[in-house]
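Consider the single chain below, provided in structure tokens and representing the form predicted alone.
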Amino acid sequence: MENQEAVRRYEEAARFLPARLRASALALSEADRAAAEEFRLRTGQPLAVLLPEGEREIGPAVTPADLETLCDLATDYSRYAAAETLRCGYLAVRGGFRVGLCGTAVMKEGVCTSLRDVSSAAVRIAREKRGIGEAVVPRLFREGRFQNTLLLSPPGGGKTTLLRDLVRYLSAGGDDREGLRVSLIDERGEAAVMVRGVPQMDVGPRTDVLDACPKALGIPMALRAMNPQVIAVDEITAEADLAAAVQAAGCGVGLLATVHASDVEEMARRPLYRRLLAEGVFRLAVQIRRAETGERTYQVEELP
């Protein structure tokens, strides 16, 4: 059944490709299909698909026209609807999908304000992998409390997707727990993956959303706005994103955010995550190791 899953998804990805790469991209095995992340797009280069092993080309040299049709799919023909999160780099498309792009900025005043002349895109194959938080969320909380946490893997290693499911599972409580009061501030717009004011992935009944915001400024705004019990966010990369989680922390508001590291001792070594691990504000870190064969195992241990 997970097997049809992923392969569903992988389907439905694949409708936002041009018709003459479609065929190309549903020629591939089952079993590929099932473990495809994304389709990498290149001017000039074969339409490419991002498997655990790597990327492998599977079709036809990617044309401009070919990323200009990409961009009208994934938006309905309604770019324009698309235009804030087309400055960051990426749309978010209905279904839970997301599409990276790079081409020429177009800056005004140092800001920049559009993309043109599109040259690459990715394609993320969005697949929610609900119930991968479920063994993990008890082992979150000390004497009914949430204890603050760090999910911490390498790029593409199932942070945000081990953080949308933990959100999830929050918001929703158990048997044994309420449901919290989760503020989701998704800068990237890849957890929640919000479509005009619509999550296209699950994340709680009481899981407020603050999209495309910069964490620094969504994560007081949520404070101010909203009484949330916990803030949750996708990377922490500045300091102005750790001076923010401080402030969240020192309000009594529990924190749930990923970093970039393999492991604690690896974060330790990175002069911002040092200064993170010497603020004391998160208690346990949650590692997420990757085999071979594409699985992941969760490991919670303790923070210094």
Contents of the next structure:
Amino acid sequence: MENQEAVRRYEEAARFLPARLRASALALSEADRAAAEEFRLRTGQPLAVLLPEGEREIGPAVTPADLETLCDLATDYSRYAAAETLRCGYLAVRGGFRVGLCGTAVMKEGVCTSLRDVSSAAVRIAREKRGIGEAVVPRLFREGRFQNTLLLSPPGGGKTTLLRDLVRYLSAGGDDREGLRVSLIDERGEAAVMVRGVPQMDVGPRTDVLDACPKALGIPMALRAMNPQVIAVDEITAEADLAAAVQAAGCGVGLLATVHASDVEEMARRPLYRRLLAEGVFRLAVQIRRAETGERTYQVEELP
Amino acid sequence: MKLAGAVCVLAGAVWGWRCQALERRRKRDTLADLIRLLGRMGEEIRLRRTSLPRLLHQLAADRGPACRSFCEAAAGAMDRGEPLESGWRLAAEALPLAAEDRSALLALGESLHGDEEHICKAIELARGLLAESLEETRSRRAETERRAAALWLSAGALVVITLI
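Form predicted alone done; form predicted together with the partner chain now:
Starting with the chain above, the whole complex follows.
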């Protein structure tokens, strides 16, 4: 069943490829379709698919016209409606997919305003892993109160996927707890994948999404505007994000955030995260570990 | 008998002139409709950023038959996932327009990939060219109609004289 769903998502993502490349993509075996993570398109190079073991060439050479068509299909022929994300180098696409782009940056007054002459694209095949947070959520509460939590893993470890599922569970509530109002500050548009105001991923019934907004701006905005019980952010990476998180914690709002670190020891070695630990804002950490079989386990621990 | 024949030939000339006049009028109306369509397109993109296929489907509703077919054909090609230029070109080629007006519209089809500013400029440029063309056609209209009438009637009269 899960395999079928993975294949279905692959086929949905392939719909954004130009027709002649789509045929090659759909000729891949079912097992590979279920495992594929990305389509990679580079001008002059064959269409490739990213599998857990690495990239595999599967189609004809990509032309600039193919990349233009990909952008048209991804934006519903309306790049003007995707200007905000295009200038950041990606497109959020209907169905929850994401297209990363490289090309020539159009600069105005030192700021990248758009991309033209697209030369490479990565179509990320987003797959919701519903239920991965089910066993984790009850462990994030103490005396019925949600504890500020960090999700830790190295890049590609599944932090955003877990964050999304935890947000959904917190927002929906459970048998023994009420659903919480969650404000999700989705700066990179990867957690909720908003397309014209509609989240393409299920983030729960009480979740308000502030899309494409820097965390340092978004956290105070959500605090003022949405009266959240929990604020969720993907990847604390800057001093300003940290300051905003501390401010939110001071207002009694729960925090759920991801950081790039494989464990608490690694966090403590980095200056920014050392300060984050020193502030004592976060009480719990969920470490995501990947077994050799590819299966992920989630270990909840108290932070010092 | 000769008189009846002459009347038939002259009636044929009048019919030919009338058909041509109607065709010219259809071209003018299409051009005017197209200019209004581009004006609305520019506004909607600037103010609402409506996606192009949806916008063309919406705008088709208020248009005359030729522009409605154009909008629906272009939007339909996009719905089918065809490249933007080819869908736009096929739709534009079916419009009853003069060659220079059609080429202005085709050039616009090649500029619809850009950002809002780029597209709005391209729309404004195409709209300006088409408006100039319409203005010129309108200013020459009386003279064109006179010439066409004279040509058809002279041709009819010539045929009558030759047959008699």
